[in-house]
Amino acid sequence: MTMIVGLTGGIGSGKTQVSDQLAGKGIVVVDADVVAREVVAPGMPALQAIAEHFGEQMLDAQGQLQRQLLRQLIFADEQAKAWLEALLHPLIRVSIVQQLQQADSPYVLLVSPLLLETDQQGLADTIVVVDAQPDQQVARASQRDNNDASQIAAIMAKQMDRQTRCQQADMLIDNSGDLGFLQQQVDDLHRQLLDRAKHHA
């Protein structure tokens, strides 16, 4: 079995930059956010279940999930959030496991913002955390998603706190500098992971 490297970090920490750089080196990337979108694509049973549970207004005219509407709903309603997670998490996990098993690179990267908050953590042989200063996270995420800073701060408050996340890392990437600083660390990380993968049973 290929060594599985779990990559996580708070919103706006730079997970995508790290995974894109590793993908450029030929590493297979399985992204939990992409899988989460796939399981609620039009025609999938989970999307039908969401529409039946929360109402047809959750779908747009093309039959696509209205993500922003659903996000607002579950952000304000813990019961709705629990129902949705009970529906989606098992489906997402099955799809992630299938994709991890099909990976043919020296190691495979599982990118997940909720890696440490869910049972996805158990899939990883090594955990890499991308860390940044909270004000940098807010600035980057606001710029990327066109959300205001207060929305980003609210999301951060719901995520695992920075100290706890960093304590659970086997390896840490410091993304508080410029892009060149990050790229150098990712190059070093890749070399270390290739070495670990050689010794992985």
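Just so we're on the same page, rigid core means the largest C-alpha set that superposes within 1.5 Å between forms. Remember, it's a predicted structure, so these values are computed and weren't measured experimentally. Residue numbers count along the first chain shown, from 1. Compared with the form predicted in complex with ligand ATP:
Core-superposed comparison between these two forms: the Cα of Val94 travels less than 2 Å. If you fit the rigid core between these two forms, you'll see the Cα of Asp125 move by less than 2 angstroms.
With the core superposed, Glu78 shows a C-alpha displacement of at least 2 Å between these two forms.
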Given for the second form:
Amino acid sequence: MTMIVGLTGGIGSGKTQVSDQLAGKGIVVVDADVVAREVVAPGMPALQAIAEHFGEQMLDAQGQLQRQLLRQLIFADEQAKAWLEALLHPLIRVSIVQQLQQADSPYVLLVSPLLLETDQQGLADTIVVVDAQPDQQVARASQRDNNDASQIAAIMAKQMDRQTRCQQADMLIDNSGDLGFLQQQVDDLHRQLLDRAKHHA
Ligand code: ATP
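Now that you have shown the form predicted alone, what about the form predicted in complex with ligand ATP?
Every chain and every other molecule in the complex is listed next, the one we just looked at coming first.
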């Protein structure tokens, strides 16, 4: 089986930057956020189950999930959140595993903001953490999303703390510099991972 590299980091740390660069080198990227959207796409059984459980108002006129509405609902209701997670997490995991198994690059990247908080961690042979200074995370993420800095800071406060996350890294990417500095580290990381993949059974 292809070596699986888990890539994680806090909001705005640079996960997408890193994974885009590795994808550019021909590495297959499985993104847990993308999979989480795929399992609730129109026509998928989970979307039907959500509409039946929470009501048809969860769907817009095109039959797409009203994410914002669902987010608000589960934010205020622990039981609803638990129900939704029990529905979606196993489906997301099955789909992630399928996509990882189909990967045909020297190693495969599993990008997930919740890698270390979920059982997705167990799928990875190696864990790479992207790390930036908290003020850089806030500035970069709020600029990208055109979002309020306080909203980004609130999300960060709910995420795993920086030290705990970094301690779990087999390899650490320091994204506290400019994009050129990041690129150098990604090149280096790629070389090391190709080398490890050679020895991976
Ligand atoms: P999220 O968890 O919110 O999806 P992420 O970890 O995927 O975030 P990115 O989207 O890669 O983070 O980066 C956040 C923003 O910061 C992007 O707009 C990206 O282009 C920018 N960025 C990333 N690294 C740097 C850097 N070293 N210098 C300047 N901008 C950067």
